[in-house]
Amino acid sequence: MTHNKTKEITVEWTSPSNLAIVKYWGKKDIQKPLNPSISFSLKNAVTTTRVSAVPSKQGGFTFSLDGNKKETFNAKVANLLKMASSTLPFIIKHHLTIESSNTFPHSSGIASSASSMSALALCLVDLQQIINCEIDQNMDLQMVSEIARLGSGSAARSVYGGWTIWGETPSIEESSDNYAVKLPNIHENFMQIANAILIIEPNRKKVSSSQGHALMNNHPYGEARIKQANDNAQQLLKVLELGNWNQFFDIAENEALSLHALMMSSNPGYTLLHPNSLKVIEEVRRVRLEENLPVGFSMDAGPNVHLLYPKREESKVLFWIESNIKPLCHQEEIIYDQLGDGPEKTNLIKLNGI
């Protein structure tokens, strides 16, 4: 197929990964969560996605990551495009060239699908608005969140900056299983949260998150997990309003360890922890107890550990990281991050012949 350059439209968005403090693990229906999850968007761990649309009767797409065609992602992208096409009909009438790049290693336990699928959803909704000549309209982030969810559940939360909840819960009236909503009333402490992402093991995970979610079906502790997550979500909502760091660390660490316990107690059971992941956890708890350093941890579905601490205490925490934590990381690699403002549109919009 030859691309007709006179009708090509190109948009580009950068969208962040997010770190869930209350975890989403296990799903129902089409990418809907078994329990509510609460996360904050990162600032530096982002995906930039550029999508060019050219009219085509055949439709279709090509996808590349960091300049290389990635067939392994094609099924996920195709699935998202198919499900989104009823809301965004331009998809079936255009060939899409999708180019993505990350600032962090993918498939290693940092939510790369969250940033990549939210960036893709933002591009798709943007393209539909341009084709409909609705360029001046505000982006409907609720719709973007719902479309992003079809590609990756955690992506529903990445379309906002700050703190977000996804999954229905009685205490947040607007909350929904279909899309995430931004949380109001966050204490200043947690708007100044820093996150050092420790790269313990950069290689691709042995078991993908999709496989892990599937193992929650008929999990022996499935019902107890749903109750635990709902309870932790209610507690975290209060803590985020009141600003208590120790209570925050308790919930974050309980959730991280519960997530990995669910993997170990699945059938078949598996672990994504690395010996150094456990050493970091022990050291975090030691320094908080013995030296009163305000630092806690979270983990996603992988061996890498997210250190969490107040931005104002950064100099003390960094001194400790340099001396006690860096040697436990793969080639001493650490990504320093913090709470971010959410997605950004790149000032690159090409409207050729429209």
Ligand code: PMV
Given for the second form:
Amino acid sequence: MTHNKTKEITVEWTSPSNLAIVKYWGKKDIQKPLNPSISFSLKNAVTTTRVSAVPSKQGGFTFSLDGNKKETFNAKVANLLKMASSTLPFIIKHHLTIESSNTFPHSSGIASSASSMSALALCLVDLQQIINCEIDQNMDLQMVSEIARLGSGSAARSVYGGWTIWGETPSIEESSDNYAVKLPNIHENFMQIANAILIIEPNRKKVSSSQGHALMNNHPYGEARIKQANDNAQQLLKVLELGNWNQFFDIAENEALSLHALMMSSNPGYTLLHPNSLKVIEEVRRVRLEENLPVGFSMDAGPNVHLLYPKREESKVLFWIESNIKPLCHQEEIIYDQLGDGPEKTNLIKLNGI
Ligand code: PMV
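Condition change, the form predicted on its own to the form predicted together with the named molecule:
Next comes the full complex, and the chain you just saw is listed first.
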């Protein structure tokens, strides 16, 4: 936190992207999910956001990503600020300068909205606490998650490290459609999960996630999907406690393929898969079955494939990636990541040597 004579207050947070194993697809009300989703936070794919607040009667904000004005994000930020202002009233009495940077390329298919909206929500709640002189209080992460959700649904899950669930689920009493909660009792195996992100095609998506979510309203398989996701969430919760990799891969792959099947069977239908996405899927299943390599896949709403494997088997998996997978990637690009510990606040006072 820094203060100067103009009463400018600046905070900075770094927050991770996350990968959902049970996917959020389709929404109701204000960005609430049609079904529960379960994800883990990444370690290396993070957004750092710095927000400076200066008292102003008009309010308002400027937003930049990696030093450039970003119109596509402006609408999301404006929406989040508008909806968060009833909980965080300082927003309408300050002008905010919001500067963000990602550690990963924008085109990589990593959910940058999850990390950027969660980093922004952390900064906003922190600023409100400072203005209220509540700096000694612990941050209410459920409140942060709820505010992050208003910017982007998946961002609700990025405010914690490790594994989280978002969406009401009977077996997790504290679970909610309003915010994500951290999952306890995760088997050691899944705290050591690695994720290699294969860049199959770096171009922008033909159909955005927002358009895809909207197509779940009146989807012919809508009800069946809600049941499937609830069943998969229930199964995954057990698997995460017990530690079985093959059962884990079955659920992750069923969810990834179902997500793409839902896109193909919506009206209008569309596909985001690339021929090489399918080649990777075939090869993952072959090597697991024939060579017993513990590797599975997940996918989000795009052509890139997320390989999942135990960190301790990394050398074997990397050897196989190098020979059989790399040639299928765009310019052989792969981003290596793993489960991470969640958001961190930058100590600006120390940083500036004040
Ligand atoms: O948060 P959004 O609106 O970008 O939606 C994300 C949807 C998926 O990434 C496909 C699934 C998920 O749960 O993250």
